[in-house]
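Just the one chain here, the form predicted on its own, laid out as structure tokens.
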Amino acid sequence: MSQPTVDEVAEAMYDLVKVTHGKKNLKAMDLTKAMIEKFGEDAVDKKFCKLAIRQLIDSGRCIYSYFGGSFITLPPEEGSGG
């Protein structure tokens, strides 16, 4: 299996956040562990996952939220009543 790109890992993380949105709050470490499980620890490591998370946050596709801890979630939808 070829080495995944940061974009591919970021996309997989986004999909995971989207699927669990409203059901489970994911921490950065939860995403990192899930990506290591998905792609294998030879393909991705913590630093690589950090880059993918940074890409998601910087692009605005995901945001950090704080509920007694730091979680990565989807941004609130524009125009939703709350």
Given for the second form:
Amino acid sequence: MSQPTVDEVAEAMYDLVKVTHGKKNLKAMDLTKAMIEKFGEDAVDKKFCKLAIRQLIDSGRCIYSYFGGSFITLPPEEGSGG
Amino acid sequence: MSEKLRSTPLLDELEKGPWPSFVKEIKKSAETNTMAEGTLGQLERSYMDKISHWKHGGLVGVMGYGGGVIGRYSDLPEEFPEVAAFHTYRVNQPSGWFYTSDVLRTLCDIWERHGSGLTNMHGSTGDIIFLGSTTEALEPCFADLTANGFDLGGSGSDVRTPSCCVGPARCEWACYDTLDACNDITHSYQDELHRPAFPYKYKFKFAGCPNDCVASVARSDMSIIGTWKDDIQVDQAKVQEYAANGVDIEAEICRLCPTKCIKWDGKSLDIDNAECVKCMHCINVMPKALRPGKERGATILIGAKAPIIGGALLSAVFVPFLEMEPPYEDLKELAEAIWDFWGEYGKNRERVGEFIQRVGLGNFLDEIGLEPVPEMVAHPRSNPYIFFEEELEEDE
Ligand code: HEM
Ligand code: HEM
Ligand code: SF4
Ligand code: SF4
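Form predicted together with its partner chain, following the form predicted on its own:
Everything in the complex follows now, all chains and molecules, and the chain you saw is the first one.
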């Protein structure tokens, strides 16, 4: 697979958080491992995934949540009062 | 606020006696702050019900950060609407907790503007604690803090706010610059501090000497404790002065040395430094006569945790002696190697000390690229399963 951009990896992470939402909470390392599996370890590594997570969080698409440990989740829906 | 505060007969009991009282202080704030006033109400209710009415919340923080704010809500929001949301900030303290009075006023002013005005200086994590923020106030308060040179500390599965003893700023026993090391590590790992990516928390604590005034051996995943390699510096004339002033050197020093490596013949003190385990006892008793040696650095210990339920774990020696010169590259290399391995294989909520117990010290050392050394044996026969490559190869 060709070298993805940080944006593409962040987008793939976002998709994964969306499909697992409500079923399984993912940690930063879960996302990292999933991306290395998806894109291949020659294309992305832990450092690259760190940049993608930064981009994912700073864009506001995902937030950090604490459930006895820190996870990366979708933001609370508007009006849910979270 | 001119109307009378609500009635709190149970809390009032805690104002009696000559000692300081948190109730007294909350009442003072309650005269001008409705959140502090609500706190009194909910606390009184808790004392009646004998149960806490605070609950944890998961989803609060400031944009981009995964730590620094701890969500806290009332479970009686209708009854105590003033404290329906009552979040805690951890604000990164300055190294060694040094402030000017001007900075303290600035912090208090910020907090009175945005929250309950109640603080805890400092929390057991080391941070400045601001107690009681609404969700809406989080971002504006954070903006005020950063505009004044402050930042949030850690919480959740990240590098927690590093802390250190006052070190060379006030203490002649400091074997390295704890303040600088703490500040350097804090700045170097901003990403790890604000963006939780670990299985669980990771704490650095810096103590300038084995007295360990920040209790790093009990409270940090990575304890950096000052030590020395050469001989304890002895001023024999001062030792004699202590003796002349009534210190029983044989009883109070020699017999209390854990390795019995000190001899006193009534005139001069003779220390067998090869046997000294750097416990600080003799130095603490005769600070004018004895001081740590001149070749100074730190011992790096790994793996303490102080859990609420399970047994406490003290950190254990990993690197017997490290020179502590900026930019602390060896320390950083070790920390990053540990994060890489534990980060990938640690279970959720597994501290690095527990992780080492699970995977075995031998495997752990292998993965992070450290050679086993005798100093890693915490107690005789406690770590019998370190295997050396050569022996394994012979067996195969
Ligand atoms: C002059 C004769 C002997 C000497 C100098 C000697 C010395 C030692 C030493 C230094 C240890 C290690 C202790 C430790 O790990 O802390 C040991 C352990 C041991 N020895 Fe001997 N030994 C002698 C005779 C024997 C004999 C005759 C037997 C059995 C019939 C024996 C059985 C053992 C066993 C089972 C251990 C392991 C004990 C443990 O791990 O708790 N030894 N010995
Ligand atoms: C079915 C027979 C046996 C069983 C199931 C058995 C089991 C065990 C076990 C579980 C240990 C503890 C190992 C550890 O510390 O982790 C042990 C230690 C030991 N056994 Fe046995 N054992 C048996 C027979 C024997 C016999 C026949 C002898 C001596 C003639 C013996 C001598 C020892 C000694 C000296 C130790 C201590 C070793 C050390 O501390 O290094 N055992 N055994
Ligand atoms: S740990 Fe040692 S150097 Fe630091 S303040 Fe305490 S006695 Fe001084
Ligand atoms: S520091 Fe402790 S072990 Fe070392 S000589 Fe003094 S009392 Fe003994």
